[in-house]
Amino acid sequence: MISKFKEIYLYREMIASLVRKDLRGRYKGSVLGFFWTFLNPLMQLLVYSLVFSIIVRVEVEKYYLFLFVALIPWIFFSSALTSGSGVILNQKDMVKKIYFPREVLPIAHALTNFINMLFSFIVVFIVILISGVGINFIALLYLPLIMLIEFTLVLGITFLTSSITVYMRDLEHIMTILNMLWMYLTPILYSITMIPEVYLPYIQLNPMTAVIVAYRDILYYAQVPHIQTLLSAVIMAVVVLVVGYLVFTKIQRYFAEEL
């Protein structure tokens, strides 16, 4: 286990290489190029603030900063559930007549798309300074926390959906309605007290629940996360993590004969 974080290591370069050109030829070739970072997650804030602040009425005061603030992480989560799903597929002439730890590609698609989300904050941080709300400084210092248990749940999600995907095609297809699905099975659109209390614990054993309610705690209510909060996402996010890269290490030995 050892040697093989050491292998990674040692191609952190090949990582930053993937994580460049990702970022450069996202956008490449469009008027309004990386703009569309920030314009994407504006759009969808805009689309769900008018169907639940006006057509479907959820009665939460500044309503958009309450959904931003969620929208935001859940857009790189969701990356790991369509997009991250191809990671291997994608790259499957580099995988066939190279050889790098395979581990490089799934870390390197988080990576790019966690720095999408970092640059998206950008954008976060301006609403909540326009809406008045205000930051709780103490709050705050567990951002970078909360930030990183996404990481590791997203990148363990990537290592487990990349890796079936080269041997199940359709998973990518499926992957694609299941985030939808799981969207509206995160507290995303309503709060978590809205929910009745005969199936909150079904709702709890979602990984995605603890984060985005750690995240609404320090950026919408501004307050420090309840430590049960931050324990069920830490213990959720390895578990994932754990059994995404014994998957992909158990599997990715015949990549080359399937891709």
Contents of the next structure:
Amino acid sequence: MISKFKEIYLYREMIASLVRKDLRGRYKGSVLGFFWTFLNPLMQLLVYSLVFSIIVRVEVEKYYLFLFVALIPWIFFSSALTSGSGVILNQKDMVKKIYFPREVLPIAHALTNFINMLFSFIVVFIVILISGVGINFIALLYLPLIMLIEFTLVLGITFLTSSITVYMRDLEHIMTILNMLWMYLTPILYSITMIPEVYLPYIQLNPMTAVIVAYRDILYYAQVPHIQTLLSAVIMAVVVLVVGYLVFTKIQRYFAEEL
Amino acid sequence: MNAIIVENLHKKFKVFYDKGQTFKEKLLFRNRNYYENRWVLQGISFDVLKGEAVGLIGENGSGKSTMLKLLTRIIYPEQGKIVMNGRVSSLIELGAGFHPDMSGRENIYTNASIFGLSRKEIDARIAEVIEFSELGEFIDTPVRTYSSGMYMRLAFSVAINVDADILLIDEILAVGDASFQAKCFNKLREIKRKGTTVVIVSHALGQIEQFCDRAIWIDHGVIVAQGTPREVIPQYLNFMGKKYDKTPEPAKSNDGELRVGNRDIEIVEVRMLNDGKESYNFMAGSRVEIEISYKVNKISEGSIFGIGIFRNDGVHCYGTNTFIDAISTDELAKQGKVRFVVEQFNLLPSEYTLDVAIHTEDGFFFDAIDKVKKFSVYSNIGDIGVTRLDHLWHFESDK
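Can you give me the structure for the form predicted together with the partner chain, which would complement the form predicted on its own we have just seen?
Zooming out: every chain and molecule, the one shown earlier first.
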């Protein structure tokens, strides 16, 4: 186990170069290029806030901000479900022919999307400033922590989806549906207080619930998140990562033969 | 110290009759998931010392490439274990992760990082890699503009400059032109001298003989023989030769194209003998006889027996006949054998074909067969060319 971590550390340059290649290659050839990193979430924000503050009319003050601080972390999470499930499959040729610790691929994928989220946060802060909600700097200290927790969760899910997809190609498509379902089962478009009490325990079993609540506490309500919220976020993220990693290491031995 | 320890390795592959890949197929056609287990390796054990060069030889499908893949850790064994001490690099898949739009220099970084090199380590090697690749100013242009030769040169340069402790090679040196191949081979020797352990899988027995300290012959997933290449390769060739002899020879099919003549004097059989035994693989420098059995169907005057030897690339290596050598054939028995004896058969390693003919002085053929036999020559001396010249080296001082 320890030697595995050492090995992954040895391959850090490979992770870095995969991330670099992905970030640079993603918008290659498009006119707006890297600007899409900002434009994409802004467009989503526009659509959702139009629907939910003008048509559906959710009774939330400054709904666009309420939504935006949750939407950006969600986009990061959903990358683990959608594109994350294909990371091993897409690198088929490499996996079949040369050795490197396979963990490198999901790690690089999670990192790429994490960095993308960081870039999006520039826009988040601009929107916060414009909204006039203000920033609580003590609460802000918790932001890196919750980001780290979410990263742990995303990595764990990516380990799971990417490895299982090798054996069950349908998972990639199933994930698109699951992604949509999961989004509506997470308090992103609505507040956790709107959920009927009977369903609350189930919603809280969703590891993303605590994460989103914490983000929203810090950035929208400008308050320090509850210790309970943080604790349940940490525990669930670590459990998911451990399970994901164990599944991954168990079945990665036969990747080359399955691909 | 052992660099590689392989213990009782077993590997099987599942061969599916009709494999369902998707969930639906797996669920609906569960009975389609029938498969057969094919055991490719059945108990292989060997050790490789640090700094040793080992060649794995065997027919196609013998399991030697699977063995190399297991050493690379792309696939894992069902049973047994492999211990590798040190950093492993492989010359198996050259140019892994190359991005066509990125420059040669950028691709060096990507490619080297896949071998587990850190940025610092790559920085330290990059000048050497570029120099070895002979790409010069092209190093900063996108890889998609490269010719395939340039591409392979760059890929090889990266892989060879990783400074691995263990280097795994599959079918070396199909890289670039002859001069670059020679350069690669020299580089490999240099790497070996520095103490790198090397494992090669190759069909080029000559290369294994020249480069390896030990050869391991694998057949049907078990080790048949191992030892110095000098010991093992002849055994292997002998085995292959016997298999090869079972396949029909072109001469036996009387398809006219290869055989001409009126058969007044007929060639009944042609055999090659190596140290008294019929064989078509021999060591350069050993005693070789070509035995032509003939039958006189109609008494004819002035028959000449001749032979010709061609290398597989068409070079006419040698040809002579009884007329050139002023051998009289006036008292030819009605039926008999003619033996062409070479005490030291000095053609160098390659594959050859043999032509034999019986004809008159003015070129009228009684019977002539092209490519009646194929044979190959091996050697444990590294000299090159067509034939070995008998030679000595003398050193004299001018004083």
